[in-house]
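First, one chain by itself: the form predicted on its own, in structure tokens.
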Amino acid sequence: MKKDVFTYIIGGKAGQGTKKAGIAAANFFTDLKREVFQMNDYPSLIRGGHNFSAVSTSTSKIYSHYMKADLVVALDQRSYDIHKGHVSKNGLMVYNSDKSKGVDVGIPISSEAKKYENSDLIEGVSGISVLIAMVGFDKKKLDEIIKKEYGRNVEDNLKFAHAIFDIATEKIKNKVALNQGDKKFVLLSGSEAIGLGAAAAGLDIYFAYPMTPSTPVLHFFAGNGKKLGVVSVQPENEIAVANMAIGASFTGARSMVGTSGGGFCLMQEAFSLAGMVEAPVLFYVGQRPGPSTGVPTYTEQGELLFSLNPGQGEFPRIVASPGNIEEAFYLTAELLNLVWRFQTPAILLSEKHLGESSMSVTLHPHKAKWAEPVLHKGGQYKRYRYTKDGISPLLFPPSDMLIKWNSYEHDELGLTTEEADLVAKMHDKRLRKQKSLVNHLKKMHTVNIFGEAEPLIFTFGSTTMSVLEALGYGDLNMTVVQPIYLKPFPVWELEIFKGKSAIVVEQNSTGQLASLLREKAGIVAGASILKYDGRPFNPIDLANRIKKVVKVEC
């Protein structure tokens, strides 16, 4: 069983505090050079409701939170009652004296945070006092977090922890020591992640209209895209989004799109447009409960077959996702080099689970590939040039030759055509580059194995996180295979697998990737584990289940 792991998790209204706690903790045990994982569960409420953050640190590496806390801090009684059963054996729950009843230790927060103004918003940085508190250390490092995370009205803030402070050291008596780790590592969120890794790709301008849980990505540009060199613009609706940024790659601009499920549904018909001009456009779908609206601050993989073939007509396409939130910056990288490489759409499809958590990672900026595009160098120019890889050089404007991008289908020159040879060769061409594709990603890492023990698990996305930590909380010696790209699907790195033992974990309800396993390599496997109430795999439970799971039908 995996040791040394701390969980922290502070609960409340929307409003209370509670996700800025959670940073300031995990960023408190990122200090102690100790690895950090942060989940922020909210519902799509502005006030009220119920929020919480788990925050889950070791000196080992840490892919998932747990939801067995050796701290709780209860803001409400809703938030006492929700998590008094994620109180470990040895563990400790603080609660609102003022708001609940219960056993542990009651503090009376409320009474403390209304002599100041902005009373419900300061109740938060209670939950950084009774940790500091809990954990040994004394007011000067409290002083240094308050400061650093809670810049305004900081005198306010540092009357408030102190006199919280005060009261957990009296009350506090089953303290924990933490060990420092000994090596420092940056958090960074899944769409800090993505956002980094676009702009050192050579991202020029990111267009995405606001929807849970891509509008991190945009709220990061929007905060650094001055110091990244990326303009960020927010049109009115996403169509206008994607048509937007296939019209900037017309100029040589680097473009990507963001959005979630109801979202890149309305943008399939300029996801086709993109792929009969040959845009390079990186779209980034950012995956939620669905359908419709569903339930819009959570997380799912429901859209993975759907995101596999979007857009009406015959054209190549790449979908490729994150396995985490490290993987998440050089991918992100990578398909925008691609999509230039190619001249054609690509989808990096992630999770609320990875956009909207934070990990420890150490990233390597000059590791991600500049996306170079094959540009014109003389001569007559045909925007569509029949090539024998089917990539046609590019031109931007301005310039005295034609440069015609035509959503009709076209001749060389772009001119439309409705002549059957010309239509045939069109898609001919097309038809080349999507072999160009396939064997340019046989020589790219296009899946990740960890370990070598049967039986296998297959699984995509975030929930790689998940299976991971859960192997290692359960002492499980298994491989996990988890392929980065969707489409094309790697069959030739996935051959080695058929007939072995196996089973699938994803969080959807009816199996997509094990259907897709199915189809494209003839991997059958003997049976899955699904999730799909928005939540993410916990990875004690997830243990649990493996276990049963491998005993019973493997």
Contents of the next structure:
Amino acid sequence: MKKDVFTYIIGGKAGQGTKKAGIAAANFFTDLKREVFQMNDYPSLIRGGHNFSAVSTSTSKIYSHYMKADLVVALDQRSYDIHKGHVSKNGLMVYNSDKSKGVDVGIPISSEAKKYENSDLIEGVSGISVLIAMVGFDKKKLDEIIKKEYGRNVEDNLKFAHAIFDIATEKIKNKVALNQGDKKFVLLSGSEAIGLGAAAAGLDIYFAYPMTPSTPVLHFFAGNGKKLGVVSVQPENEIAVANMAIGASFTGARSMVGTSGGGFCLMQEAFSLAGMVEAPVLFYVGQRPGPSTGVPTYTEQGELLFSLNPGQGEFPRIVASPGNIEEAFYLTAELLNLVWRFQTPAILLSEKHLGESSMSVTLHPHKAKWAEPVLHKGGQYKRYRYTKDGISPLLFPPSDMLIKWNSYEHDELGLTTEEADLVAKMHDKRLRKQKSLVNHLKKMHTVNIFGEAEPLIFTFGSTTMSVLEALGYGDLNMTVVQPIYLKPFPVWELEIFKGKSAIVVEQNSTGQLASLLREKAGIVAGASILKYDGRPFNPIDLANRIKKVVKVEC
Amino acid sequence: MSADLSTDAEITWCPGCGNFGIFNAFKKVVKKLEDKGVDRNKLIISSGIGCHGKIVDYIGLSGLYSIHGRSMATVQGIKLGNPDLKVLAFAGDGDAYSEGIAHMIFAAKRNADITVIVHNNGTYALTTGQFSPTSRKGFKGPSLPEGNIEEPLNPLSLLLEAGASFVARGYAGKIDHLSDLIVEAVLHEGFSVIDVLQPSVVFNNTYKLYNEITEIIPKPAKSFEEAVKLAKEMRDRMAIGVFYKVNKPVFHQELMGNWNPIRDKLGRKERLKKVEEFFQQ
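Structure of the form predicted in complex with its partner chain (previous: the form predicted on its own):
Now the complete complex, all chains and molecules, led by this one.
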């Protein structure tokens, strides 16, 4: 059983600042040199509904939030009802006694807040006061946090925070002391990691149309792009997004687009265009539950099979999915490098759970790959020159030589052709490139393997974090296999697992990773653990489900 | 790059097609622009899909032969990638006004510094003559054998309303006039569109009609309202020339200032330093 984990949940209506209170708590734990995982849960609306932020912290590595809390702060009745089952045995529920009835500690949060302007918006601050009181820090620490986190209306926030702190200090009997860790980590969201990874790799322009959960990356570049040398553009729709990115790549600008499933549907023709003209564009696809509009602000891994075959026709496609936030940084950079090296589109496949959660990271930016193309070195330029490896060197305008990118089937110069032998020859060139890509991946780290003991657990994307935390929590000694690359699928790395008993854990209802493993690698899942309610796994529940399956398996 | 702007591609337009008028006018444009100091290596072209699209194959300039309706988005991306380039999108009427209408309207709205040349023949010629957004009411084609039941779009008044800063109409039968229009459009800083009346000899032969009703206007309209009025005169008299021209802030400069992603690109060391700085915040 994992010790030393402390979990704080704050719930309320949209607009009450629960996410902010979660981030403030996460930063407070980070200052204590503890590791943190923070997850935000919110419906697709601006006011009302139920939002919550769950923050788990430990002095050792932590890969997931827990839904068993040491402290729950419920700002309304709904939050109380939803989260009362999430309070751990020795945990505490602090509720807003103006809005709800309950046991444990009631604090008149709303009547205290009413003394100030924008009383609805200020209520979230109470969460921090209660947390600081419970873990035994003083008002000085509280002031420090409020000043740092709540820039607007500092005076009101301070007064309100003090009032709640005083009530909480008096009412909370079972205080919890948090041990300090020995290293201060950087707290980073998945979206920030993706943005920074792309920037480190040399991204020049980011194009996106707003769509949860990829929007935070657009906001990241809008806010930080100038500093980092990256331009961000919000065109009229996803079709423009993808076509503009292809246009920008024609000039030599490193381009990336961001979207989710619905937007990626609109990008199909452009994705195929990128395959044909051999445009280096990186597509970030943040998954949410589908089909169609689905459940817009929640998490799922239902687009794995869709993302493996986007666009019509035959051309090399690259798909990879990061297993945690640190990996998101390096993998984004690596994919930007790969699209430039191989001049074909790639998908960075992730989920809302990674994009909008934050965790403690240790990153070494200099280890990020830099996007480096093969450049034309003189002589007559042929855009689609037949080469052994299928990669035709790039040249950018302005140039005395003709540079023609062509959506039609084309000859080496990029002029349209329908001649039988040329059509086949250009197919062959792209096939050679596909082979070169596979050979290149064979030299790369394409699969993460954690542990050595059987049985095996296969998983991918952010579910990897849930699985690792569940194994830690449940003291389960197993091997976790996480293919980072999903296309081309690294079967050469998975050969050793053929014929062995495997459990597949993924967040969709049909077992898409299990299908992929069976089809490509001949690995047959003995059991699948699926979750498809839009919520990430809770490590405690997941540990129990794994234990059940292992027992049955044995 | 060949001096006469030719390529090895075999020209497959129908003899007498209006596309030849635009093609020949454009070859003159490149030379006229060079006389005005515009390097042909910096002229980048794109096209959509349709008979017009083949112009990218036929003209010896660098560019991207794009897909249906997207050339206007493609060139906006090229312009953002390297604002030193002058970009032209060739488009058909189906391209510009049907599949790509959102890109057109938004390029006009944001005043993207691009030039769009629409080969407007009022039919989908490459796919054998179906009606297009600008086909007249009653126009017969294989998809509407009893005649078009929709009113045609008026692209010029639509684009004026969308905020286009340079709006013109040309005629493929008046090559010198058309080439002057294109030169002016390319030199205009901001969104410029030329709707070119282009007869399709097989599916919509309008030479006779246009020879009768087109009338060169010497100067742009005095006001926006007058330009809209002029754009709406379509039946008895059809003006060709520049309808409207105004100077407005240009999108890429509003977005990036003088930053050029290619010229000003930060090297790896600088980038890593900036990323490190972000972590230390």
